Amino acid sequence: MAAHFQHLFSPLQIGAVQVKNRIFFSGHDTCLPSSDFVNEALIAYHEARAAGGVGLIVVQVSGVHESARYSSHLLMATDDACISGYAKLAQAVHAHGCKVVGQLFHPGREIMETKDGLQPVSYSASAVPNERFYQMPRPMSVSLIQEVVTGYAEAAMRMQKAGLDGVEVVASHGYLPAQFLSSAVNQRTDQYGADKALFLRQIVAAVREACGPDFALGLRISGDEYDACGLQADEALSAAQALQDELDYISMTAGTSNTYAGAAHIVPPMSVAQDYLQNLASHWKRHLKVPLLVAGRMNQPQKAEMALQAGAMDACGMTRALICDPLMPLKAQGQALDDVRACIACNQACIGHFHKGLPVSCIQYPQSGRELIYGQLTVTKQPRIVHVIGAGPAGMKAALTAAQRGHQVHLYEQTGQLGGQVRLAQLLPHRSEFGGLIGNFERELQRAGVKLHMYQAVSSEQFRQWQQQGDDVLVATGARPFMPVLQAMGDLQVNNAWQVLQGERPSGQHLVVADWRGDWVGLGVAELLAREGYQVTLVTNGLSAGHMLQSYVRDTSVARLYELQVIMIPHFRLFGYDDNTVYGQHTGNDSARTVTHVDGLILCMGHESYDPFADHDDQAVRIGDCLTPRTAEEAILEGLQVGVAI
């Protein structure tokens, strides 16, 4: 046991099942299967992280009934048909000693897409219709309450016969049973709705009496859904601390698919504080007798640690750290906690993917989800010299996993930094710890073995030579600012995006930051500023300002701009300028738009390619922004697989 992690590495007892560790992978669902049922895709996903030490495996979500499809590649367990996929997931989780769990579920009136892309009938306790996805539910009958509730049953006991060691019902993030929960949704006038926790209950009972007392049953549940119109804090515990006794553990987590402000809790971004849930788990633990197991923007073994000695919780769900490295667990028993490499809380290819309907990934680690490509890196026969021009994402990846192959590697870099536009984009607020991606690949590059050459910028002559030495040139040059062609009618002062993260300033009061590419720049340039004393107008091109981004980050991004009094303005195609006014053309009709009295306009217009070898007649690999500007994650996966196809 590792010394330093003695709470983090003991077991717990959860009902009948022993779990040999304090950490979990909480569910989530990752787009990986292709139909219904379990694929190799997803076992070989959840094998991975497996075999890096976790203690508890939580599958994604699995329909009960039909009326549970709340994605077009949700997985299904109203079949028999799904049991020989789960038996070969829960063999292959088992087989690294690790316990799995499936998850019993129906989301109600929350609702996301269907497989034709048509509007369903969503079901509910009561007409109240959902914010974010418009839907506006049938009330059950309960016939089709009882239907549904044999459902979960039926579900459980498809999941134990397969090998499962449990099942969690999904009450948390505002789904059916939350809405049950929750006064403000259920409306009922019959028994449903003068005793609230009658559905759950029953749903609990029909599981336990179909799988017996060996089979672990747990249930999830939002300690606080953020939402005045959900299930409230209150509600949420009472419902747990009078369902316990049925229980075999309880986990909490926070926010509600209902509304935009709840569903960032779902997956919280960087600028959530980490482990903000600790003092509402340490309430909850006071008032259960059942293991409490808690999810909320746990990203470090030592944070989990210290979670878990001051008794605050019982296992400590930490799913993105496990996406970012499925090794975590086994490096941080073995003390290497320097090799650990730390979620960044990006969202971009986790959660990201997800809403895209996309297999899950991570931007720091492209091998997650890509497990059958990309599981085992293949030590190469015929070692070769690597150069790699440019340390920036693209550069220090494929740098990486060349060097992780066996080929003999140099890195170059013209500054004394890692990092490329990285080091500019962890100085916006909230921000930060994207400069964690950094220290990330440093280590790794160090323990590599690759050869770092700092202050190095490459020269025509150096390039030509080694190509003609036969070695192998990757290109990672990245990318500089966009200037696009604007009609200069005036002396108004102009600056882009690098320069104000550099610290240059224009003078006056009003700027106008200019927004094209709807992704973290123009947000966090506006709210630099604005938090400086600036007044700020956002003018966008896109529907919504950071209309690119992960929705849990845009939303959270919006509101603080909105709290921070900066105005945004949509559909605004950047024309020109004079000395105080911005000139546009809404995107809709190319009718003209103004912004006035401004003392200052701020460019954050994109990127251009910087390939300073770009003229040459040679076979050198782009990678990155210097092939075209787009964003790490392009730029990492990029690295990933040219170091892999050397």
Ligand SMILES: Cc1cc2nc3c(=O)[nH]c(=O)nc-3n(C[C@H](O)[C@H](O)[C@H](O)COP(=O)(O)O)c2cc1C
Second form
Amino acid sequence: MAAHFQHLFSPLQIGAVQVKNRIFFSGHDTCLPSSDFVNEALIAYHEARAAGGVGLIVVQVSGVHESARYSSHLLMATDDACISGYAKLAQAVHAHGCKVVGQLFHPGREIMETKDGLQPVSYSASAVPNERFYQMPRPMSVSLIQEVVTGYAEAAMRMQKAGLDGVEVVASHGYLPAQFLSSAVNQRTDQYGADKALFLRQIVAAVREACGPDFALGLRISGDEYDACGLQADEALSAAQALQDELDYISMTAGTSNTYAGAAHIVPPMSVAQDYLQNLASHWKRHLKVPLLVAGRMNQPQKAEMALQAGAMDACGMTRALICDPLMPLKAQGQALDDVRACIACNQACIGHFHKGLPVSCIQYPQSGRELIYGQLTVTKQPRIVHVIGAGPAGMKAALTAAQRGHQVHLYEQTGQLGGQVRLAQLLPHRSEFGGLIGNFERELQRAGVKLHMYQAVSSEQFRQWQQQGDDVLVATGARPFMPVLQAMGDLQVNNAWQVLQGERPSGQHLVVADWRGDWVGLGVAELLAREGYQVTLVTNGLSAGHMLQSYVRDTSVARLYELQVIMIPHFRLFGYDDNTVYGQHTGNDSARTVTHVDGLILCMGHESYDPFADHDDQAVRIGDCLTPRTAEEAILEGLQVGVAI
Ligand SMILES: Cc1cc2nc3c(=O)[nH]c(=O)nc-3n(C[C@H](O)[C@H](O)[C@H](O)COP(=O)(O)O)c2cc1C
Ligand code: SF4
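Switch from the form predicted on its own to the form predicted in complex with the ligand and give that structure.
Whole complex next, starting from this chain.
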């Protein structure tokens, strides 16, 4: 046992099940299954984490009733046909000494999408509308309630038959059991209204009766939904206390699917402090007898160890930490802490993909969710010399992958620093953790033996020479700010986002930030300037400010702009400016729009490729923004792909 992680790597007893350590992979919908059932991609995904040393895997939510279909990628446990998939998953995970439990799920009114795109009939305790998905649910009849309770028990039995170690009832995030527990949502006048915990008690009793005492039974619940119209913190704790005698563990998290503010706590972005649930967890711990599992923004084994040592929890959910680095537990146990690729809570490829109905992945580690394709990097039998020009995300990942495969790799960077645009991106407010991506790569590049050539711009002659020698040359030179053609009818001061991030400021008070990409840059520059005391108007051609962003990132960011009194104008296509007015057009009908009394215009209009070798008729491969400007996610994935192809 690693002495300095003595809590993290001590076993945990949940009911009759012993878990080898205190790290768990909390339930998360991966969108990997393409039908209702566990498939090979999901098995490979979880097996990679089991092999990496995690103690307990909680498999993503499984619907317990036909009315539980909240997305088009949901696992369903309503038919015996599901058993063989769970069984294969259990076998694969057990082979590594890891335990596995399933999530029993009904969303109630929290229906995100349907397979055919039509509005579903959703059900809840009462006809209280959902804010985020525009659902007006139908109150459940008593017979439907009983049918659903039976569904929980039958789903649990199927998982038990498949060889899982247990199940947890999902009462977190404002889903159906939480809707019954909440006095704001449950307005029934029958026994389920008089006793708000009755529905959940019946579920727990039915599952226990069906599966017996040796099958671990847990409850996932939000310690605080952070929603005035949802389950309140005291209601949640009372329910957990009242039920704990029937349970083997309680898994505490936060947030609700019902509102934008509450949903941000389901997968808290980097603007939320690390370990932010620790105080709440400590409070719960004092009131509970059963083991308390907690998940939310714990991305490093050191933090988890400290939380355990403080007695705030009995096990640490490190979900994105494991999406980002499946080997994190083994690295921690082997005291190779510098090798841990820490999750930066960008939410881009994990929950960001989920919201687009795409398989889970990670921007830093695109192998994640793609284990069947990239799970094992093959070592080359014919090592080659590879020159990678540009040490931004694409170049770093390409160089790393090629080197890990046994090629001799040189990485050239004309500045003295790794990271490319990430260095600027980390300067945006509440985005400093994004810079962690550079540190993670730096260490990996070092370990893989990539030869770094800093302050070295590659000349055309050098470029040609490498090609003539038959070496591989990868161009990853990134992008530069795009300057649109504008009608300049006066002398308004104009800067671009990069200039602002590097410290330049127009003089005066009122600045217009013009945003084309609808991403972090426009929102972040507006926030940065507003915090410095400027009066800021953010005009965007999008439907809303930040409309291209993952919703938890966008909504928390837009809320901050609102507090800072930034005026946000959507549907605004930038057209031009004079001495003190910015002109635009409404994107819906091209009608004229103006912002007056302006002192400066900041352009956040995206980028254009920077490709100094564009004129060469060559075989060089281009990746990332140099190919065409996008985000770090595409850049890193392309780096992986070319690194694998050499
Ligand atoms: C892609 C994704 C999907 C998720 N889906 C679920 C889910 O189906 N059920 C659930 O209880 N939590 C879900 N979560 C929340 C996680 O279980 C976990 O609580 C959250 O990621 C915070 O923990 P972390 O900071 O360690 O990542 C999801 C998280 C992610 C990243
Ligand atoms: S995409 Fe971002 S938030 Fe998600 S696991 Fe990777 S680093 Fe973490």
